[in-house]
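Single chain ahead, by itself, as structure tokens, in the form predicted in complex with its partner chain.
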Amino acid sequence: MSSWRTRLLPPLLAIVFAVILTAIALIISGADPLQAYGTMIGQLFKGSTAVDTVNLATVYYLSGLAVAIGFQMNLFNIGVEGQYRFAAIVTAIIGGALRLPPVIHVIAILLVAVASGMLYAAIPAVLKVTRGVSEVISTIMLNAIVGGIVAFLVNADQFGVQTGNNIATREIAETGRIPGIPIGSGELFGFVLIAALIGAAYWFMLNRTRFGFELKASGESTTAAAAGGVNAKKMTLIAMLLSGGVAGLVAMPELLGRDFTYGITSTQMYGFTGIAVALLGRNHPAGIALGALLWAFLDRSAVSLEQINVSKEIAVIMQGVIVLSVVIAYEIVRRADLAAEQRRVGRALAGKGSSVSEGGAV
């Protein structure tokens, strides 16, 4: 049972105990907790930061989405890092030699991202569906092994092409570019759309599929789903596919938007932001969207500390706090909730005045 209270009580809560720690923090370091809150939201109206928060909340919704489709199978893949990274490289080097019409050409980019993400999600898929390795572990080994693939391939020997001081792949032509949305002073991804759509299609999968429905099934309980025919280590297999697939575009919007190259200066971690926002929001796509643009907006705005002499690390502080009190916060309230429910029947019960000697149950 989920009542508005077992939905947004929770992160609710996260985020004003978070505001509460950070301020106690900043205290203690001799900043002013009101003055450098109040420096993060002005930040968010000056320039483009809106935009900007906007743009990288795509990304972080994509990160967050692909986390979420492994958490439904109960597939903890923290490797959206790793995943994304290759999907990213790769795609920048075939993106860079194809020649082909515009449209075309964003599609066969697409399809490419898609499939070198699921070819290195596939690495500790099949190892833990064979071998029984912990995804944690194997995936966590494979995140790190990506930057010196990254490396490996960016290099002037392999596929990488010098430019000034920074090396990174070739550039993608116009055709196979994804335009941008003018607003004020900045430009908002293309790729927001895309992002909006693959949203609809996990929800539309989880929710009105028979294959949405039997991953939730294996997650909850594989002997259960076993017992109703549902083979958990394909379901295994194909959620960790998929989860690799969707984390194959989570670099898309910046490099099809922004950069056209990827270099081993691109950025990095998104895939470990996707796990935070995957929990703030509770796997469901509207969720992982506001989780995203608070990540975002944390992110962006502060920058702004430095201005007032206050180390931007304490939106990091704030985010580890955030994650780990929200899902506290839905602990205490599920615990709470059920106290209430449990005095409702047994008020109830009381009332009836029945008890073992007069017949009633238990």
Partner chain sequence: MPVKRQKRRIPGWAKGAIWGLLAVGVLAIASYATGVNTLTSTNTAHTALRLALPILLCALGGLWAERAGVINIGLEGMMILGTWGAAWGAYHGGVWAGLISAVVFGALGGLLHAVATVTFNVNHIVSGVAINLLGLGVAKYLANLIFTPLSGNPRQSPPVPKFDTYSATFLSDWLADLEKMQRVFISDLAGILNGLITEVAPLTMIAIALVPISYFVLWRTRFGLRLRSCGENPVAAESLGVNVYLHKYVAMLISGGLAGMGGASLVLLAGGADYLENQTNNRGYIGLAAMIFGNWRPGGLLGGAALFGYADGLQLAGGGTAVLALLYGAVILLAVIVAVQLFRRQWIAAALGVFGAALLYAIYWTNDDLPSDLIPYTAHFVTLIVLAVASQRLRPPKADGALYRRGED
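Positions refer to the first chain, counted from 1. Please read all numbers here as calculations on a predicted model, not as lab measurements. Superpose the two forms; the largest set of C-alphas matching within 1.5 Å is the rigid core. Compared with the form predicted alone:
- With the core held fixed, Arg335 shows a CA shift of 2 Å or greater between these two forms.
Could the form predicted alone be shown next, to go alongside the form predicted in complex with its partner chain?
We keep it simple here and write out only the one chain, dropping partners and molecules.
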């Protein structure tokens, strides 16, 4: 049974645990934990750090949603990394070649991104449904392959354009870009609004549609779902495609809001961050948003630690501890909740005078 304890306590315990362990690491290294934490928080209110944090969190949020869709079906889609990079390079090439009116150009680019992500996710999905191949193994292989695909496509002999020492795809025209939202000294990605809509759609699908119910039921128990008439293979295929479709949008905030091109040196590893963010957010869209903001804050504010002669890698340690402790905290809270439920049932049966043979207390 889900309760506020199983939803809120694990991530809170994980964060507290990470703060304590990181403080111990700082003390051992001779640094002042309070000064380090104060510097990181203070950095948030300087320059455009807050806006940059939200922009980065938008990317992490989309990645977390893509992973969470798979988690709902007990699918460990570790291939979000490869799916979003494949979608990004294909979208950048086609988006740069298209000449369409404003809005239509953007819509066409987003459709290409979703379709590309779904196409790359279809490979492990079909392998799993038809041959029983673990999606973990197949997606790891596809993550490695995508690096070669990007390098091949962005080559100057294919679709790359050499600009100085940099090589990337052709720049997307202004009609295909999403305008930013000026805030203070920075500019928020306009895609943040689309990301919020995707999060709302994800919540609606899971909680207000039959498909969402069947998806969660299949994730909880494939056997029970099959007994209820749910086609587990079909749900696996659809869940993987949906996950890939959302993964295809991961690079779009930066591609359509800042970079307008995609190359070998474009940022990577968003897919793996999405796994941590989805775990931290307990697969809930609001929880994923908070997890994405926390992750982005640690990334952006870590640089400020060098001002007080503290290695910025301390933020990486904190992120690693959060991931590790969140898994442990979820299990501890789940077991505590289950034990409490068993005690309540035992007391209820004892109050009704049930016999031992009926499951009552001795």
